[in-house]
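Presented as structure tokens, the chain that follows is alone, the form predicted on its own.
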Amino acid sequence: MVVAGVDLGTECVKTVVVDGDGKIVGRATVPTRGYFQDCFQEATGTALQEAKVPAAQLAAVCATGFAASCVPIASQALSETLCHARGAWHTVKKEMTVVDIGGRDPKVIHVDARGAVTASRSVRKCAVGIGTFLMFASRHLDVHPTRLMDLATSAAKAAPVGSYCSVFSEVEVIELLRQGSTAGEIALGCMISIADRILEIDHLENPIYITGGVCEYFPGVVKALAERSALSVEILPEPILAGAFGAALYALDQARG
């Protein structure tokens, strides 16, 4: 038996294929561009190639994420909260706080020792677009997104970048460049801005595990979050796949009946 979970986000589309034992046998991540349906086909085709199984063999497909409705073959669609919590708990198997930092809206999810979600809160509407904001900052600082962390660590101080609104923060980045702040100071300010947005969502309780693509591409955000919260923060293995993996596990439940 094989099933698939698909997480269609605003920055990336991820597909995970698991076997009857819940083991990942195929995975793929593609940048979101054009139509979500095309990205789904590309990611799922690549994951199935790695798994060495045809699409017709899939017993169930569960979709999650911003564009979950764009998967025509999905047998069910579930929230990002449920799927990230399921993927994280299956990996760690203990009570935890899951912080999902994706391209659009970060979430703080409290998960009990049995893997059930006990509470979940998302960032306020005007502060969404975490990954998009960081991509914007990278472009204006003229560096590849993965180098934003290098810039941040080179700075002795952070430039003031607000956390309240993504649009305001983008304007501040441009203003700071005009005023002559260094690229490193602005990069560090951006990392702190994201960390503060997360801390404003809800209280964090140890142990804390981070999921989502932002921590994979922008690890400085996790470093800033640990420093600002004075808590121990760990990144889940393959964090960008956590939602798709959780969706795949729900698909497996459905296939088993």
Second form
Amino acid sequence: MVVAGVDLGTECVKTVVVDGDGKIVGRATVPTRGYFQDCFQEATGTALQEAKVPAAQLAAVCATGFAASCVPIASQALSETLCHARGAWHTVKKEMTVVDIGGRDPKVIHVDARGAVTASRSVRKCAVGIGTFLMFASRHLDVHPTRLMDLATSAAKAAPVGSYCSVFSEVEVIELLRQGSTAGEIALGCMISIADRILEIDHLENPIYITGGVCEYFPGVVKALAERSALSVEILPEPILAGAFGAALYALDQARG
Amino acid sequence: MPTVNRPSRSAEATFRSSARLKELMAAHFTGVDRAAREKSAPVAWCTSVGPVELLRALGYQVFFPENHGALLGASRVAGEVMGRAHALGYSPDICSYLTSDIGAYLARKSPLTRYGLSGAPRPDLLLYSTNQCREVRDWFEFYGREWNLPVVGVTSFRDLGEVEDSHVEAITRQLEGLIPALEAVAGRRLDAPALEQAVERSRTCSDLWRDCLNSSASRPAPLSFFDATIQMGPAVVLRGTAEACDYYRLLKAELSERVTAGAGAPHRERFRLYWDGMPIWGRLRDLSTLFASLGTSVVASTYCNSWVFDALDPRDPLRSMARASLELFIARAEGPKQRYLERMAHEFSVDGLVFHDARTCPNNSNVRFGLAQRLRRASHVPVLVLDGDLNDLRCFSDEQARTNIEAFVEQLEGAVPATAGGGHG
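What would the structure be for the form predicted in complex with its partner chain, rather than the form predicted on its own?
Next comes the full complex, this chain leading.
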């Protein structure tokens, strides 16, 4: 038996295919552009190719994320809170705080020892767009987003980027460039800014596990989060896939009845 | 686990009494408007939890601008007109009832046209109490300047721990001080029996309205928060009148029938929630259907209980009005607020609390000083915070709210993962 979980986010669409034992046998991540339905087809087609199974053999499909409603073949749709918690708990299997940092609104999710979500809180509306902000910052710094981390690592000090609002922060980046800050200092400032916004969402308790695409491409955010909170912060394996993996596990539950 | 279905309105209740409610509200609006146009009675604007009984006793027809603000929000006219008030210097960060109402006045738009009115009826006097916020005074003073009218009111205490006799005395003195101005515009003296009657009717209305709200302590709850925001109309705009009392007798009887029949609103009640803070007027229907589709009933609220005045006593009208105005939840400090919410959560057997953090209404957003976290720790009741606003939908994200509500209901289900093997291969 194979099932799929699909996480349709504002920056990437991710599909994970798991077998009857919950083992990942196919995965794909495609950038979000145009219609979500097309991204879903592309990501799921690639993941099924890796799994070497046709779509018709999918016993269940669980969708999650911003555009979960855009998966016509979904047998269920669940919130990303639940799916990220499930994906993380499946790997860690202990009480923890999951911090999901994706393209839109990061979340702090408290999970008990049984894997149940006991509380969750997302960033307030005027501070959304965190992952997307890093993409915009890359444009202003004239580097590909994947280079932003190298730039930040090269900086000896951070240029302060402090606005709640990602649009205001973007203006701050331009202003810092005008004032002569280096691209590296600004890149590091952006990562620290995101860490600070996350620390404001809710009280964090050890152990902390990070999921979502931001830590996959910008691990400097996690480093800043650990330094500024003085807490132990770990990144889950394949963090960008945590939501889709959790969704796939729920699909498996459903297929098993 | 639930599949997240498209919300369906069929999951919600309808009320037989609503036909009478519509008649009553229409008669209220047209009655005040007629008095304003024909000068057949003095007309006053009053804040929603202000000292309306004084106005009733002096024969005023009374209009409530906050009710107009809610109508502007629910009809989504607010979004079209608020910018007019912003341009006049009324910030987008202050009360969006105020900016909606002043914007509507400037744009000459009003949902009251459905009742045949051209807009809010023009008053002869404006009467406020700052027991809920300072904005109401600024709001009324705009019109006082615009129309050169008297603006009078009570400058109240806020953030009260215990309501002391000295507080009550001070507000009583202010109420007494208002009487000459109210009499001058009305052209008559305040009649003591008339005031006692108005206070008695307000108290009766309050008691009946509380009985209606308390019917939702039953399982399933016959009246949801979303229904109650509509049903509370007479408790707001007709407080102190016999008509309001008659209406709530009718509604109470219908709710009793629903309790006996086990009819819930919504029909399916897997979970029961409490709502604290303002309604999100422009999304009332959407949120109602979303919660209903998730089998979740919002059974009680701080907001709808704001028109329950236990202290009112016709034997001591002014002093009891003063005490009632100070005992309101919105006028209290964090300690009494937490105790109130804990009591309500217990009495209504709720599975969780929803706090609406309304961007432009800090005085009625109770999550800004750690109350939600303290409550969660003390009572172990799960808490959800929704960012939004009463009228300014630019402060509300449909997608973020939907995701958070769905996640909260999933949390209430207490889903414990089945133990599948495997993982990252």
